[in-house]
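Single chain ahead, by itself, as structure tokens, in the form predicted on its own.
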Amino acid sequence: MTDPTGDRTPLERAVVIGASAGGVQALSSILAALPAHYPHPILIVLHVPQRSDSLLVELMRPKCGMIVKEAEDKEMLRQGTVYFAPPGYHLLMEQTMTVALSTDEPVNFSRPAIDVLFETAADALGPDVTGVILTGANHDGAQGLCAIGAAGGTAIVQDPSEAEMPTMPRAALEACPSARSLRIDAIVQALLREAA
């Protein structure tokens, strides 16, 4: 997968992460453990109230070696960067390694919806995407993770016994039997191995 930005290192993969209730702590633990030079862009949907400005970027930046920002429409993805979906917008991945924002109807009562990001990532990258479902109190992301697994990508789910809210991890494991159930420290190690 060539990087249309002209960066020296071509983008070969992307990581997509979905989280809901309890997700800030889980994401903090994962992102803080990844190095500044992590070679894959990371795209994240975390359910937040649509009516409020997101403080996620400000919250995560001091903890992360990687660049942390809100995704912008038609933005080219870059390595070493974490992209959060803005409140009230679906985040989609395109085959050109760019992202798109959409105000289409909510999916699973959510906008942004994890399923939208995961399904478009599966379509765009096939086996070259890793999907991670973390803690949450609904079923968003289950079908999207299933799409990633069906496309040959890597499917990972936070161990429900560790998750603050196990509903979303359990739903993802039921929908995607090929997914690996891992604790947060093992998720970090899996992401680091993919970067080696």
Given for the second form:
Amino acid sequence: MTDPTGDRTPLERAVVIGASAGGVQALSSILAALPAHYPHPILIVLHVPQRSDSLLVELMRPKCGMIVKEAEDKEMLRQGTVYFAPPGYHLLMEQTMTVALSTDEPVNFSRPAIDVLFETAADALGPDVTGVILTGANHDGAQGLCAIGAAGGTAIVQDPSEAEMPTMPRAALEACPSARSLRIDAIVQALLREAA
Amino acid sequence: MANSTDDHEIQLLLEDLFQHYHYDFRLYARASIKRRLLQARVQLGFGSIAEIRSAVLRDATLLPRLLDFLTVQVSEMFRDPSYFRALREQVIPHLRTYPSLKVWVAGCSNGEELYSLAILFHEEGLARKTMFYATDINPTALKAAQAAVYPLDRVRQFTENHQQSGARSSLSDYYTADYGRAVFDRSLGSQIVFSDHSLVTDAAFGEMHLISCRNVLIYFDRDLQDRAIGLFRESLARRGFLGLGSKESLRFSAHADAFGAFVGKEKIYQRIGA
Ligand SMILES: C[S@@+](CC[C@H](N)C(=O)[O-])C[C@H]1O[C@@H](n2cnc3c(N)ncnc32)[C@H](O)[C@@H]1O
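Now that the form predicted on its own has been shown, please provide the structure of the form predicted together with the partner chain.
Whole complex next, starting from this chain.
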């Protein structure tokens, strides 16, 4: 596949982020702090009502230097691009550095589910993935982060004391003891270091 | 790192299923297949994918249970009501002009999409001149589709969707409630032919005026999607219609030129040219 940006560096890493209640705010702060040429693709599952049209992309685009789009079935991942899971579909990462969508049953009552993205990312990239769990009022993402940790990837959780909803960060920390608990500004620093 | 033992065993299992049973999942989107096979391993009580492999070769009765993991039967009646509304408002007026109609629901699962179309055609007064062809590769799903019985607790969602599709009747006109189940009217099925047909390994069948194939292609890789789209191209009558799922499109297909976007937003295409 040809790359319109002329940039053909093979991708080596990806960042996956999961967020739920309170997530828009937390995500905005992170995405706004990353440069347009951030070298890794960022894949995001944010829980939103199933039937809502995806306003998320519209909401995030002006805040973020990177390209922001809804993930399309079987598209090739690119650097400098943020991909949101569309409402009502799971987002999966393939070993071929493409993404796939599916209408499999909800996981943890959610579709998209953070666990599905994180587990497939761990499978596809092993140590070369960073998973970040942000604020939320459920337990989605805990298993997935655990899979990332077990595969040698980098596991990060928003500090529960800072999170608008601490339940999801706490569950993730419990499931994945190797995860680092960081405040938003420290999460940004960690992601920037990976870009260096 | 990807667990390469599992990956290797999955590849062998898929090869075996094709060689021995002619079910071809080799070019399905792999991440989803892998997730579901790992679930099958746990839920069917096997220690490894290799064990599933030898068991299914020994015992063909395991096959249908494995197919329930390899295929995904998640659906709703009038799923994405705006799709059905677009069919009703924009496609039906064209279909009215034909003396008889053929509609193919490919990947019909347990029949939710099929009966949605049957009810819509009934409401629009086209039912009597329409033949429906409902196909799937999962025999259990085809049987359920033929039975047309759904748990009553799902019907509330179906009803809401139906109303949003621009309904001209009440969904309750089409079923009777019975011990927590909604049993859909037998007469809806009188013009439906059910058959086992794979978009991967079987041939085109012809002169359809409308093909509705939703949320099946997303389970395929791009080459396989293209094969299926080629089948649809061959199976459509001149100026026939093709409806896909909300996240499926012809944009990346080698057959894109043979179709025009008819209601682009709803992924409804019309066959054009040769
Ligand atoms: C997620 S369901 C879609 C149900 C319905 N069309 C909808 O959109 O709600 C996918 C269906 O495709 C069927 N399927 C999978 N592979 C197929 C193939 N090669 N040919 C035909 N149907 C297939 C599965 O058995 C399943 O019933």
